[in-house]
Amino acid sequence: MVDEAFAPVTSELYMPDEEIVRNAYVQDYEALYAEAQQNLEEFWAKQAEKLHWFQKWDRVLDRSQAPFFKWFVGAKTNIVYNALDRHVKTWRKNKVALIFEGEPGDQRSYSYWRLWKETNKFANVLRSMGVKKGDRVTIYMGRTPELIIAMLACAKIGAIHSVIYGGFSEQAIADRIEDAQSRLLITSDGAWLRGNIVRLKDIADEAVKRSPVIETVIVVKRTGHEIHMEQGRDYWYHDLMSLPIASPNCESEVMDAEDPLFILYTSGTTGKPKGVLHTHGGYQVYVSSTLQWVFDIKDEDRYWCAADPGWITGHSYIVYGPLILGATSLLYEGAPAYPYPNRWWRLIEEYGITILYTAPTAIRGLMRFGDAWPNRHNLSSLRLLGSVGEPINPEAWRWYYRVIGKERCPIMDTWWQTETGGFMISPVPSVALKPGSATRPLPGIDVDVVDDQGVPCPPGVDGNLVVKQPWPGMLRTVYGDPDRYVQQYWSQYADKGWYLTGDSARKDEDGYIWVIGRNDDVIKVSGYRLGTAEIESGLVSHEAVAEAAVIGVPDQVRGNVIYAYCILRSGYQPSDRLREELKEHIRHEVGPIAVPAKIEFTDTLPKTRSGKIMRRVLRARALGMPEGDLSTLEE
């Protein structure tokens, strides 16, 4: 039984420019779908031939030990040819690859020639250190270009680069180079972040100490505080790069297309980081790929992911993917909002980016201050707009769509996650639109929503999603984990060998796939399965709301009840008639069943690093009961 007050709103769509449709590179999204179920492996094989391959596959996909699939068997390549080597032997040699600008105003721009030698400067210097194939390398740094050549460089030599968040604490940092057993640690002295520095260095310092695995530390020297360098162990990045060993002459490593390219860790049920691991070959088909198809890059473009290199968002749409391409990027060091809510609107404007690819949480976050501020700013270079990392409610949507991009930029809301490498679900230029839905999987990707015994779920009844074939930007494995890795993703459907997202969505009547939101976030009230991000969506679209996250707590009737917890915009003042008025709203957007039993108003919510509600924490504080490690927390 589907009790329509749940249901999606199917009938707002938006349809694409006639211009935008003609220029896309997917121009038929049908037949290119149709294209790669009728031979799933001859697809992805085409796509594969537009890189260099040192060596060409002997077979494209190996199933003989799944879940543990092998994509272009015996192919030999490494990912830094195709994102830097290629790209100098063109006239893109002198094109821009990176544009930075710091969060204090400072401003570098990197070539494709320039990246390309510091680059291998930095590979030449790595190697000096005693770096070779196959060794673990620990990032920890701010949102600087030396983080990115940090990474080409680990790729270059055949390294396997860890990416730590430039905000994670002593504890979770020493973690994961244990997990990793990295003897090499690259790390800034600080970085700026809403006018104040994050001493990096000092954190790393202390996180060596737990995690005596590291022999030597690196150190970019970004925003000049003093701080303490230990002889024999530490070394100044711009040091080592000046002296003979740093040559700008570096041949990339051949390897293997299943050769490990890098680790990057993500929270997991158990508490315990589950580190990720991806590999050189279908990684960079997938993430060159998807990344054309849903954003459309041509050369003239200036496009701008605003995540941290730190994440897999940075990973694959702010250094491979965009380099492999050819593409031109732009880095921000800072806050949104710093020094005053117009910073990104400011960046937009004055590097005329025609792309813009960022959070719900950060388009919710700079919607609280008012139209006033980006509608001081010439937006017109902008063409595409792009969201990631939750579902983005309709209100948000709808605002990001009038406000920034003036009712003529497309929304590309992708779903993905670390371990899928990629986009998986998402909308290309040429297809139709509706507010809060990542429309439909990408060609090459079957994905489905299913009960537990998998079977099919109508439309409008919410399920699980899977993903029924392997794809090339896959995970291989939880490093050094592999019974988790088959255990968390490939236990449940194990009979049919589907991928399990760990998601929970519906399907409306035209097969577009509206994500709910993580199992562990789906409150059952009085039988019914509701996801956080629905109701959140509610809460938001009333006028006095910014921000909202609702968790489920235990009821001896219902099951769980419903609390909210809300940041209101400027100019609205907590009082009981409000809350009132908000569940009222709730009632008349979503449905009786998902009113609050309790509204919260608060300044902040505890969120990741990343922008992701903590609902375990807020759980916890409901309860009364220990918050648990907050390591991962923004503040």
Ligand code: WT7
The other form holds:
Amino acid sequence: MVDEAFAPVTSELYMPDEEIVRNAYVQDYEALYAEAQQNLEEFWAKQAEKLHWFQKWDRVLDRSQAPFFKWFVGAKTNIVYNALDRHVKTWRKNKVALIFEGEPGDQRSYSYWRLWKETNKFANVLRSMGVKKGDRVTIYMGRTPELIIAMLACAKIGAIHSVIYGGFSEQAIADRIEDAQSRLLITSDGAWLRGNIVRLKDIADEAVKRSPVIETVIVVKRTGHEIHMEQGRDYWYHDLMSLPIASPNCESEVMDAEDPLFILYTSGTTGKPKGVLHTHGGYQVYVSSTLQWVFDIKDEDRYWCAADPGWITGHSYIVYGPLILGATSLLYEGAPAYPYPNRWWRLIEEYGITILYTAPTAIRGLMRFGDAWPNRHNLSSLRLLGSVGEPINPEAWRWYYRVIGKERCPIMDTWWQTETGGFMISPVPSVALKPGSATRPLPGIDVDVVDDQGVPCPPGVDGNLVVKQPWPGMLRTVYGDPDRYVQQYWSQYADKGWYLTGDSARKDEDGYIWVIGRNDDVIKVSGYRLGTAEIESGLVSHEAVAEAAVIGVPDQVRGNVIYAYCILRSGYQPSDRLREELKEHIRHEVGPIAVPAKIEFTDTLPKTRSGKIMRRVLRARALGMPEGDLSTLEE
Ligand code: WT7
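Provide the structure of the form predicted in complex with the ligand, given the form predicted alone shown above.
Complete assembly follows, chain above in first position.
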């Protein structure tokens, strides 16, 4: 079923109905695309004019130090001014910004006024604890409103947030804290997941032990179970928020457009995760424009992006994008099928959700429970659907379209990356869709599929997906490692100045793009991006393992699962017990999402003469496919 995604069904076309086209923000995709092509800088300046700036830019784009591009040079702004401050001066003050439902069923809602006030209070708390502009603050917590408030409070005072997804564990957190050199950590006692408590604070304590650069820990009370509070280091959020210092007024720090907003760690080809850096100015323009075009958000909408705020999808399209547009969003804490497989469908009915944005893995997971669960609920409020994270296979696409969208709701299959900040290749509601294709690039985005020399591939031929022009939402650098930024993204086509996405793709006769998957050693498990290097070093950190290699193998629900190959140190014998122990070790060190589905013990690993593991050989063997060109194999 997953393999179907690799064989485009170009003949299948879904035309949007007239009413959708008539109401869409972008009614004429071709015209808007052409406008951007004609004058890229003017086009982005026009989008930027829609936002608030303390001071306007001198130049829209500075290419002089490419690939270190600068956007809206000389401008002063703060993304939180656009996301909150300006709304409370209008009628939006009373509009619901955020609806929250916890997994146990508890509900809360925040008007723009309340969210603004809570953010201000927490911003003042952070300031009083000595957090200054440019300081890095690490956030590791579950999916609750306080996570969003913590992000906004950091940005408001010019601190750089680094959110670590709640599915990561001790060593993964410690590495990220260390890399960012952050002295403050915001966490919670726990999070609810499938009726259980995930003991986040315990994990955070262990991580802090390993990276003692942390001086202060702020703890949100969520699950209420007993936890250890370290005297002089740990503080309860609610205690701090009730101090006189937590005043509800806090001016947004005036930031340069190019000042950093956040670091988000993501996996790359080799070594430790990279801190992808985004800035205030260009990012706010990019996420708000793209969200408006693609999800067409209107004041009447109730929008639900079911991703985790701890990933880029959450940063851009739960937190910043929707708030800048003044939207009403839903945030749900827990698992999709808890306590029953109708939880999501019940949420849609309960809150009258009009736009649902999720991932193929979630769709496939829920599809398995059958049509009866969604059919029990009135889903007629929905008008648009979205997908992100990996290619959506046509079978899942059709189910989503038919059973959830009742053949009325177009599916926005959005292709993008942590690095791109926002949607890059995606339909808008008014274009024709092909199941499994993210369609064409958005206005202002120039992409192509090319061979290793940069020659465009003819339709139907696989190649590298590249971006040929800078865009405002692009990453600015890899935190603390500018060389890696240049090396990873800009070196392969250095002469042409193109950005290398790391994905392989093909175009069809209509110029539609079909993303096939990663070209590098990144594995997508349930849409989560994991680096082989991080999992392998997790395995090797166990005393029994001398060497390890991991690969991704296609899976019906999760897209891919991890297979691990381990060479044991002498004195250790392969056994099922050791296998379980290694899985537990990875769960503990890297996180539950990185646990291999299968561990195989082996005496050798296929390597090149220079010692690089040939994962494609392992993959071919695992899938029982031909091993291909083995001329560089040393083994
Ligand atoms: C990689 C980026 C973008 C937010 C979540 C993922 C894959 C993403 C699609 C899509 C096919 C997709 C690509 C990309 N990907 N969206 N609609 N169709 N593939 O962000 O963790 O940085 O991962 O996800 O391989 O390079 P990320």
